[in-house]
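Heads up, the chain below is alone and in the form predicted on its own; it's given as structure tokens.
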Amino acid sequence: MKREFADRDELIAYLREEFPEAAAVDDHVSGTRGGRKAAEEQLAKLGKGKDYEASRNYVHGPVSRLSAYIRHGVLSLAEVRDYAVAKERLPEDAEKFVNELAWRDYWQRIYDDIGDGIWDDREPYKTGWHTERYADEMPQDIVEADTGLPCIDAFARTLVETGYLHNHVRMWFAAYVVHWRRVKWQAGARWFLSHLIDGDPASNNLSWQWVASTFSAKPYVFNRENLEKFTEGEYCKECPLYGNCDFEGSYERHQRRLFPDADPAVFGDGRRGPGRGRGRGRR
């Protein structure tokens, strides 16, 4: 393949011509620049470890934005780890950031061990719903950012237009797809991989499985309060559904509504009323 280009526009035109099927799926161009120079410039912007630890869950917090470079091998995990530790007065101040790198390494080791098995449920769902009760395909209203939920639609548009989502947004979105819409995590994982520029099958699929509960002890859910806090009200403050959206209420309320036949032990709440015992999951 051609490797030298006069400018980025020529490169983009070349790739569209060489990969028309991919362009038909997603023709947006990410603002993230590729290459070693861009990767080193982004690495140099890495903030202090304690700042990262305190605000990494906020969608506008100081995350590294290094995932695309790591995903495509422009930067190695060890290189990023060493840089993060070296810039701290106390190495332990980089602990949380290094932990996140370790998760990525862990997912890769599992991928190396099981290969395409990352597309299989690693464990049964702990939701009380059997696998066959989940849809196989992504609903079109989600794909087209037309659910009527301003936050979810904004997340879908951002993914398609930029090829990137903050990790917390990925978790909210995955929970909505799997638990609120009851769609198999594989459908969501495939859709993410078709748009993410840092789309790493290992981190992507196993993270979706963590949300779904097929690779974790319980399903991950969120509520409006959590989303509002970590987006700093970006989607909620002018939302016409505020106070009446699908995500209103406590975690316990969502768990009971979304997973009425789940084993109560999953949530540690001692909930086991008539008709809610283990083995009565919906089939």
Given for the second form:
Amino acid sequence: MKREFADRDELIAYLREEFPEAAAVDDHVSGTRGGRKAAEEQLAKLGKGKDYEASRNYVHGPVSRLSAYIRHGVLSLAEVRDYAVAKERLPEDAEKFVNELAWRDYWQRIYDDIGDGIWDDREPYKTGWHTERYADEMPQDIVEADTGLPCIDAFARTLVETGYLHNHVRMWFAAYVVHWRRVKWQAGARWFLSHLIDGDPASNNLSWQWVASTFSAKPYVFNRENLEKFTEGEYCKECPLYGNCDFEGSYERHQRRLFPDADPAVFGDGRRGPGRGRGRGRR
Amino acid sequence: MTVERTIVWVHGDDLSPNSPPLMADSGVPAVFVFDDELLREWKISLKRIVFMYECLLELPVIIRRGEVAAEVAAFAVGHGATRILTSRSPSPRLAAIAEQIAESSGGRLRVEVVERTPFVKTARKLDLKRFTYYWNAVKNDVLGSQGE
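Moving from the form predicted on its own, what structure would you give for the form predicted together with its partner chain?
Complete assembly follows, chain above in first position.
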């Protein structure tokens, strides 16, 4: 295939012609450029570990945006770790960021052990619903960004148009698909792999399983308050559903409503919500 | 004495110019093949291909598309090579392609997998049931092994 192009536009036009099936799936192009040079430029923008730790869960927080480069091996986890630690006076100051890098190493090790088993439920759902009660396919209104929920529709559009979602957004979106719409996590994971430029079957599928509860002790849910806080009101401020949306109320309310038949012991030791386990896989 | 000729098979899990197989034997012909079947099966959208292609344009690699095993084998044969270097990956699909290359050539083509720099070196068997078990086991090594 061709290697010489006058500019990015010419490259994109060439690839649209060469890969018409991929363009038919969706023909947007990410603003994130591929290549080692772009990767090094992005790495050079890495902030201080303590700032990352304090605000990484905010959708406009100082996340590294290195995931696509790491996924395709353009940067190795080891060199990103070394760079992050070398920036700090104390290695411990980079610990949270390095911990997030470690999630990828963890997923890769599991992939190495179980291979295509990453497509199977690792454990039963802890939701009280049997696997058969979940739909096999993504609902059209979700993939067409037409649910009527401004936040969810914006997330779907962002994924399709940019190939990237902040990790916290991935978790809210996955929770909505699996728990609010009762769709098998595999359907959502497949859709993400179509679009995410950092789409890696291990990190992607096992993260979906973590939200679904097939690879965690309890299902992950969120509420409007949590989404509003970490998006800094971006979607809620002018939302016509404000005060009356699907995500209103306490975690306990959502758990009772979404999982009426769950074993009470699943939620017996506290509720999964803010501060518990968020931010996996963010780089 | 005959010298065994080598090619490098670059795959999507290692698109770095510092990829160990490319560094191991610099100057040898290298090939990357877009896996048509996988692109179809995963319904890969254009933006993912553009990103990967931009990575590939910085590598000294011939870019092809089609059936990966057949394309890599043909590339090796075309260069009179019998040894194929490639990067380590956990992907079962890549492992199956490597086997297919060897089998379809009746063993004349040999795929050698080159290890990549590990995030953490540990001889211990790690408990992967939950991230916490893994993290507690590796944390000190991960934070203390930089610069090696």
